[in-house]
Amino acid sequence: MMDDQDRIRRIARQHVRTDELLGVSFMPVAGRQEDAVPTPVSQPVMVSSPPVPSPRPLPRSSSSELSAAAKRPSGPAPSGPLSRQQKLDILAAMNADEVVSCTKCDLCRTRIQTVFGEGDPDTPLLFVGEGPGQTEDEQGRPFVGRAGELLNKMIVAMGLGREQVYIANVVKCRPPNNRPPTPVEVDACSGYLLRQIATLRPKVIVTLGGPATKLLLSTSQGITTIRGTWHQFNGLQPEGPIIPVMPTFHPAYLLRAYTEDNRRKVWSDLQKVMQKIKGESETK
């Protein structure tokens, strides 16, 4: 049986090889998980706004009623594109008016906190995954687990920071034991990733995992079938964007199933990523 030693030096040896794959040339430090996260100054930063606050979800709405429900929090439509504060002022009172206090399904009964997501509001890159775990529903931050090191690692191997992006996910409750949440929880939540989704208006999002893939693709191939290929997010449409969908493996899942071809295929599907945003960047 694995002593308690044998078990550190395993997982010690598991974020070296990580950081091979994907670049990374820096162990993280202990403390606050926003400070672990250095910029290569190798790589240019592709956003070069400050931290943002954490702000929080709201109800169900239609993929068509998108664009309009994420307006309505903060009064008065904007007419043309939301600005920063508009964004912020939006997610705030999404989070304080509806999310903290929600009742739609049973997570409501075992959650700690809910876990609305954090990043930059103007960031071209969205990460969804599918719930929060024990560490998140502790603090109320999505990834700052150990799927939430991995996840980090991924996105400054990417030449970005943890706050130059934003992170959400599914459900904004923990499912008991980290279960995947159940369909039931995910129809109750998912119109406030919906909504979240209207008001950043990403350039890209990336689907961590099965249960975030299968809702923004509304899709029933699992993930092994479909990561690594581009898809598209129709839920804004006709008023908003069609958004590019890059869907890969959770970094729950990498945990797990700790081989070289798995981690070699999140470093080729974040690549492409990458590419697509660069793209984006040089048509403007």
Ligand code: URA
Second form
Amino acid sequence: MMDDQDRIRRIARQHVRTDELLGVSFMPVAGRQEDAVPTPVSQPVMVSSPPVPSPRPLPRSSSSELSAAAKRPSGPAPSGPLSRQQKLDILAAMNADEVVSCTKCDLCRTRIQTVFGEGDPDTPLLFVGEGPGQTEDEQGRPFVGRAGELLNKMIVAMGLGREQVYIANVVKCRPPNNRPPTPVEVDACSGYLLRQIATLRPKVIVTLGGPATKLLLSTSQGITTIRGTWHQFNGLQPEGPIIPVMPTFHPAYLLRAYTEDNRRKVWSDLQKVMQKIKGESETK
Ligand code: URA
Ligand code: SF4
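Alright, leaving the form predicted alone aside, put up the form predicted together with this ligand.
Whole complex next, starting from this chain.
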């Protein structure tokens, strides 16, 4: 079985190759708009490679202790390193016991279903979007519409598979007509995201677009100014780590403003993320 070091090295090599050969590889260069329409993802992508250790059941006591911690609405971050299974248990309990039936804001009135988030609980890389769109609302999974297809391409261009990262949103219910969530809605919902982050403890967070960036960096700076440079998420302090954050454009924005300049900017942001993940794995 490949260990983490091998995996990261392979990813890094693939990343360099992709970069050299294709430049802005996840999006073809200007003038070929039709290529911007990504190939549909036909399968749910929570599958296979690299092999994921099969979940080992936890002793009852620790599992229920942890779900108790997860149930605390805005309680402290779980402390200490968690096993993969513990993370899965905490996240599943938060979703099943709180999020699916949540009525903390008015978005509950118009949603079809909540969209909790998904991915590898041991991932070094968390993407945070804004909120579900129509397809996500219908399917109950994050980033499965057009923006999601582009996000998948971005992830692949980084040498990763979608199943190797974690994807979540600021709000878990669809804002009607895809409007941005209001400050009241963000405020009502953000505790879930913060607890997801506290559980996952990723090495790096990529915020996609304005709302995620504003929330996690407590900034009012616009995404155009703030993207492309490293910032810090301090929300787990003092018990938890400071997590580096790379803000970049939301893929839905990229689809609307599909210029070579914007694509290069996003690709450059993602390259910085890969460097950071590689650096983290080497210093271990
Ligand atoms: N846009 C988002 O911000 N999140 C999704 O899950 C889908 C589209
Ligand atoms: Fe609850 Fe968040 Fe949905 Fe509002 S958006 S109802 S806070 S889960």
